[in-house]
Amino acid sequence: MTQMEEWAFPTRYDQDYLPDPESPYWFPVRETMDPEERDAAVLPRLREVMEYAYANSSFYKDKWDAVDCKPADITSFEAFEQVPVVTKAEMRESQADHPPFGNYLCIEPTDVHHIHGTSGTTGQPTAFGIGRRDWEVIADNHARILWGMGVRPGDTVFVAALFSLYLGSWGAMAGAERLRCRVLPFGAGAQGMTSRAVNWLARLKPTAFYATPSYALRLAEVAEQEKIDPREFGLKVMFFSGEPGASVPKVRSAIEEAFGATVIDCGTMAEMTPFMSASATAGTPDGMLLWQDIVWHEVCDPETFRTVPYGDEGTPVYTHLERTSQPMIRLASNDLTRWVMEDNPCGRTYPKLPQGVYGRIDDMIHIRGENVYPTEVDNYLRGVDDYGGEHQIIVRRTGSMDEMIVRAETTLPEGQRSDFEQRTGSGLQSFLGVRVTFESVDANTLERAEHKSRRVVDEREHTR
């Protein structure tokens, strides 16, 4: 078999190593090897990393010895998917009966080095202990991602994200600065700072930019507005997480177009960080690369959790391959996508979902027995003439029957309205395959986002 490049566990990388400047590859073995080698190699450290969860988590033996799964049972990929799959609720269950962390941190307390979490917005909030080894490990992997996208040792990094709670900000800024990098954590979301960013980018013109896409567009939108164009900036790379649309055609390109830069989707889960394991590259850089060898990705029917072909939609469940603290084995994202297994121009031999993750099961809007995501609406606007960059959704319920409405900003003066309306209501009608109330206003009437798009406004809600 071939050798892998720094293959153990519990993993421990070379702080001091970086690849040849000329090479495309942080780890040219394992990022282009035969992708059976690799899972031959991953097979084995599925069984290594479970029998270490089950060693030091009750929250793993229990649930485990529950379905009498052992460790030792899994000589295949099969018999994996056989592991049953851990969900959200039951993280918080386990850190309310074992405050703060859960009886899945199989590491000492006073060993955990960061701690992150949820917003606790609709609930309970779900914290997140991280080990130092597995913050220098999560820095590793985040830098190596970050070299596939074309970023290099002193470069600049942007940093325009949240630094709380949210893990986006903070593991985008530890992969940077393990690449040798300069890094501005910048942050976002208090009054005022977009302007502010507008001004600082102009200023220091990093190469690279981190934020949500829905971000990006606001940016785009408040450099305008001071008469700057976002292009002056000079970035090269701007890479995204936290939401769709990076991925999103229309949206991929609206920012494209705004920024002249080169825009990378990635992210998977806060609780799976190293988040970046899915990610586009410089050589790839539509849909998202799965690097099998940092995170075990599989996409999986959500009702069974067995992983369904290639070429097939289902939700993703992830397992970490490294990370000792919270290691997570078979987490259930509940969110949606579709993979493939093909020739990557990148030269990686990673499967790639083709069009990102592209929605949640939770977000899904049913409506008269049809089926809309979000991101098909945001897609479409962003496709019509005379859109003002802004919209929402509003779903409610009329007397029996569910009503979708679609608001939208238009550059359109008011009296001017009526064929923007009657063409996007009945185009966007015609492209959802549900009935649509569209409506218009002003530019600029919609809140944006200083952080994550909300645009959905479901009424029912009130009314069940």
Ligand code: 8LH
Second form
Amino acid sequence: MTQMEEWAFPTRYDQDYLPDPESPYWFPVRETMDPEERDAAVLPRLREVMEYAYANSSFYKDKWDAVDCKPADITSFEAFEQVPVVTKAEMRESQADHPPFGNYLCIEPTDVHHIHGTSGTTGQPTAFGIGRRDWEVIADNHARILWGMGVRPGDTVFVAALFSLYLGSWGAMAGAERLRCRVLPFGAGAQGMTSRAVNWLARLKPTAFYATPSYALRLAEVAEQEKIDPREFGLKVMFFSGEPGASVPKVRSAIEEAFGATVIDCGTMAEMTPFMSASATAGTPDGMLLWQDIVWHEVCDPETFRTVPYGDEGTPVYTHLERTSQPMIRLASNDLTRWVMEDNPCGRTYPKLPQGVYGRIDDMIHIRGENVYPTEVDNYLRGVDDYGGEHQIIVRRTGSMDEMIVRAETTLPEGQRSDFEQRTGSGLQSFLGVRVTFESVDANTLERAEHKSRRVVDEREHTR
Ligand code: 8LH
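The structure above corresponds to the form predicted on its own; please provide the structure of the form predicted in complex with the named molecule.
Now the full complex is given, and it begins with the chain already shown.
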């Protein structure tokens, strides 16, 4: 077996390590090794993490005892695929019964170093308790992935996402700090902040930028309103997580064109921090690679939770390989993607999600027997001339029929929109394969996202 760099559980990385400046890889062996050999190293690690979780949490012990699943039995990936998945509902229940971190914490509550949480817009929020040592390991992993994106020590990284419960900003910052970058934790979401961000970006000219994709487009709009060309910020790398966008072709090209920077998609789930374990690289900038030696990513059938073959679509299921606090073992994401295994131009031997994560299973619009992804509408509209930059999708039931209304902004003045409405409405309809009622509204009238966009309003009784 090839000697992998710093491969142990519990994990502790050398905090002073930096790769050879000429190397595109942080850990050349781990990143470019034969995938079968990597898998052979991961399998006993999965068992080890399960043994640890079984010994340290009544959550996992009870869950696995109930189905007679023992960590020692995990001697093949086929056996691992039968480990029952963890759902968000189970975590909420565990935290209600064992507040505040649930009985899957696995470390002493006093050893929790960072507390984050879900926004809790739909029900009780979930608390994330991350140990000090885990936080260091997360920073190391993110530094390694940022290195893969082409970010280097001394680069200035502008973090333009919410700094509160949201783990995205903190995780990006921890990685950039470990990489010895200069971090500007700018944040987002407060009144007037976008225009201040434009000012700071123009003055500081950072190299790298992190946000949600919809917020980057918002920022470009505000810059243009202020007569500043976002290309003057001089950004080289823009990395995004939190929602689909960076892998939606027209959204991606709109960001690339506005800022003149390389767009990188990354991100799994807050529970899965180091959430950048699915990430593109400088040499493979499209889609996302699955850094299988950091987090074990499976793409599964959403009903059986067995992995689907490469080339097929399914839902991501994630397992931590290095976390000791709240380790997630087969966390069901409820998202949708497709995975492939092919030669990556960057030389990393990881599987890839060529179209990123397209969206959540729950957000897919089921209308008259067809499935529509909200990102398809975004992708279409971004390619249309005179589109004003924002839209809404309204689904309602009229009589016994479901109706989809797309309301999009246009830069055209009223009275000169009939051609726009006609060509966009019929184009969208044939692109999606469902009937669409198309309406146009003035530019800059629909709400812009400061964080993750919410463009779908489903008014149907049965989906409420
Ligand atoms: C994505 C993506 C992506 C997340 N493409 N959909 O940002 C990463 C972490 C911190 C995060 O956003 O966690 P959170 O708030 O738990 O949300 C996770 C969900 O966000 C995930 O299940 C996806 O639906 C979505 N998401 N990154 C597409 N690059």
